[in-house]
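Only one chain is given next, in C-alpha cells, and it is the form predicted alone.
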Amino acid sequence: MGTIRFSGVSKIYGGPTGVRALENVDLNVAEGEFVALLGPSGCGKSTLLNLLAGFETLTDGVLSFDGTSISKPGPDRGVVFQEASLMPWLTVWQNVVFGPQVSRVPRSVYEPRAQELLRLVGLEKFHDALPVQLSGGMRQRVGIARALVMQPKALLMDEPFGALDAQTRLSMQELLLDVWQRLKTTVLFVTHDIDEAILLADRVCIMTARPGRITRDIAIDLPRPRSIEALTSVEFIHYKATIMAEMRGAHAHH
C-alpha cells in the first residue's frame, strides 16, 4: 500500500534539446514511510512530485505506484500544494466533504471521516467558515484535510509550509507530525528547508541542481514520536551539517 518506486526517471520538457528537468533518478519509498526530497529551487524536485500525481508524464525510466505504472491522478495520491487551493465560495467543511461528494462517496462513510479530520487538524470550531476568513495556516490545514479524506495511500506535499511565516510554519509541521503518526500514510515531502526535512522525515533525499538527480539518501535515525523540542537536539544539529556539507559539496561540483 502506497510503495513508490522511480528507476532511472529522465524528463525533459520541450523535445530532445530542451530542458532537463530530471536526469537518472531512482527512489524507493515504502509503505508508511515519510521521505523529504530535498534541494535548490528550479532542481525538479516539483516534476518528481507531479510526475508521481499523475499530472505530467515522463520521459524515460520506469515508475509505479503500488506496483503499477502512473498514467493519470487518482485519489490513491493525495496533493497538498504551497497554496491550499480551496474553493473560496465554499464553506470549510463544503471544501473538505467536496472530492468524496464527487467519488459519489456514500455520505454515511465520509462524513465521520470529515468530522474526525477535523478535529486532527484543530478546525471544528471553523466547520462553517469561508477560506477568506482564515488564516494562511489554516487554509493548509483545510488543505490537509481535504487530501486525506480520500484516504490516498500516499500523500504528496510540495513545499505546504513554504509560504508561511516561521510560527505558523512550526505549529504546522508539529500538526503534520501528529496526523501521520497516527495515520502513518506515506508522504512523500518537497522543500528546501533543511530543518524541515530534519524534523519530519525518516530519509532525506538530496537532490543536485538541473538536471536534478539524487545524490544522497540519509536516513534520519531520530527517536518518534517527534516534536519540535527534536530541533535542539545534539543529534538534529549534527543531522544538519551532514546535509548541509553535502548540498555545498553538490553545488560546488556542478
Given for the second form:
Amino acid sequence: MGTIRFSGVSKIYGGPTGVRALENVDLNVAEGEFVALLGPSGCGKSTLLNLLAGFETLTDGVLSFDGTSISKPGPDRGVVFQEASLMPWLTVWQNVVFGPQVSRVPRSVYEPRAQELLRLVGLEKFHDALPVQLSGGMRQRVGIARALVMQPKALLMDEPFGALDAQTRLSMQELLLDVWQRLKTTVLFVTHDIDEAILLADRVCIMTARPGRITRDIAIDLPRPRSIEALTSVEFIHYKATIMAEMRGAHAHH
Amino acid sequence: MEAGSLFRRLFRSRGGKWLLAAILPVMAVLLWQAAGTDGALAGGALPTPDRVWSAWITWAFGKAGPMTLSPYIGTWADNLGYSAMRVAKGFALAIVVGVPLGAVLGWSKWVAAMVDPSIQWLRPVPITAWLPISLAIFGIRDFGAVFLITIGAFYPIVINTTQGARDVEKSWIRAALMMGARPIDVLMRVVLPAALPSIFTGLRIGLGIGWTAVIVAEMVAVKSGLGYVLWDAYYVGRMDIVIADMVSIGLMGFLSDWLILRLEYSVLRWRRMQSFNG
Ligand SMILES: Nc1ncnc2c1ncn2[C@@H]1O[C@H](COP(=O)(O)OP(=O)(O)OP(=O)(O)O)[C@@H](O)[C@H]1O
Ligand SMILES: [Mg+2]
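Starting from the form predicted alone shown above, please give the structure in the form predicted together with the partner chain.
So here's everything in the complex, that chain up top.
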C-alpha cells in the first residue's frame, strides 16, 4: 500500500509548444519509503508531485499509485503545501476535520483521531485558533495533521518547511521524523535543502532542470530512528559531499 | 487649544466622531433656515426646515379624525414599512439568485462563457427601462416593485460574487480535493466562504440600488410606500412632505447599510484579523 511508480513520465505545460517541465522521468517508491526530491528551482519538483497528487495531468508515460493510474486527487494521497494553505475562515480544529466531514466519516471515528493528531503535532491548546493567529510553523503542523487525519497511504510534501526560519525548520524536521517513525506511511518530500533531504530520507533523488529529469538516486543508510544529531555525523558529511559534487556536476553540464 | 489638535482628539473618541459627522448637516440646515423668509425660499417653492419638521411630526404621529382627508397624518410608519418590506423581499430574491449564480460563474469557465455575456448585455438596461415590462406583466401590484428591486440589486451581487469566486486561491481548492471533497463541497465549503468578502461588497451596493429601485417603482407601479408619497405630495404641492420623505429614504438606506456592515463585522472575523495582522 502506498507504492508509487513513474515510468517514462513527461509533462509539457500549455500544449505541444509549451514548457517541458518533466521529461522521461522514472521513479519507484516502495511502501513505507521516505524519498526526497532534491533540485534547483524550476526543475519540475512541484510538477512531479502535482501529477502524483492528481492536480495536473501528464502528457506522456505511465504514473500509477498502488498499481492503478491516477486520474484525480484523493484522500489516499495526503498533500502538505508549501504555505500550509489552510482555509483562513476555519479554526484549527475545523481545518483538521474538514476532510473527514466531507468524506462522511462518522464523528465518533474522526474525533478521537483528530484529537490525537493535534496532540501529536503539539497544537491541542490551539483547537479554536484561526490560522492568522498561528505562526508559520504552527500552520504547517496543522497542514500535516490535516493530511494525516485522512490516513493517507502516501504523504506528498512540497517544500513544507521552505518558508520557515532555521530553528523552526529543525523542530519541524524532528516532528516529521517522529511522526513517520510511528506511522510509516510512504513519503515523497520535495526540497531544495540538501541537509533536509539527507536527514529525512531513505533515498535522495537529484533532479536537474530543462528538461526536468531525475539524474541520480542515492540511498541514505543512516540509522533509524534519526534525530537532528545526525546532521553532524561523519556519514552525514560524506553524503552531503557526494550530493554537492553531483549537483555541481549537473550544473556544469549547462 | 489649537484647532488641529482639537480635531485630532475629536476624531479619536467615539462621541467625537459623531460630532464631526454632524457638523456638515447641522450647518446645512442652519443655512437653509436662515436663507428662508416667511418659512420658505426659492420664491415659496421650498419650505424651511422648521416647517418640514412640523409636517413630519404630523405625518408620523398625527391622529387622523373621521373627517380628515389628508393622507399625511399618522401614515409615515406604514409607508416606511411598505417600502422597507419591498426592499427586503426584492433584496432577498436578488441574493437567492445572485449569490449561487455568481459562485458557479466564478468557479466554472464553461458556465461563465455561456451565461456571463448575457448578464453583461442586460446590465446596461436601467431599472427605469424595466418599468413598462414590469407594469405589463405584474400590473399595479406589489410584486412589480419587488421585481424591479431584484433586478437592480442582482447585478452588483452577481458580479461581486463572481469576482470573489474567481479569485479563490487554487491551493485551497486543491487542499479540499485532496481531502476528498466533491464538487458541491468545494463550492459550498471553499468557494463561497472565500468569496464572502466580495459578496458583502456586492450586498452593500445592491441594497443601495434596492432603495433607489423601490422609490422609482413606487412612483409608478404601486400606490403606497415612500416613493408613492413622494410623487403624490409633489402633485398636491406638499413640498414639506416631499423633503421629509427624502430624508426618510436617506435614513433607511443608511440604516440598512449599517446593518449589513454589522453582519459583515461578525461574519468576517477571520478577514478582519488577517488585515490587522498585515
Ligand atoms: N501551471 C503552469 N503553467 C505553465 N508552466 C508551468 C506551470 N507550473 C510550472 N510551470 C513551469 O514548469 C517548470 C517546472 O516548474 P515546477 O514548479 O515544477 O518547478 P519546481 O522544481 O517546483 O521549482 P521551485 O523549487 O521553484 O518550486 C518551470 O519552468 C515552470 O515555469
Ligand atoms: Mg515547487
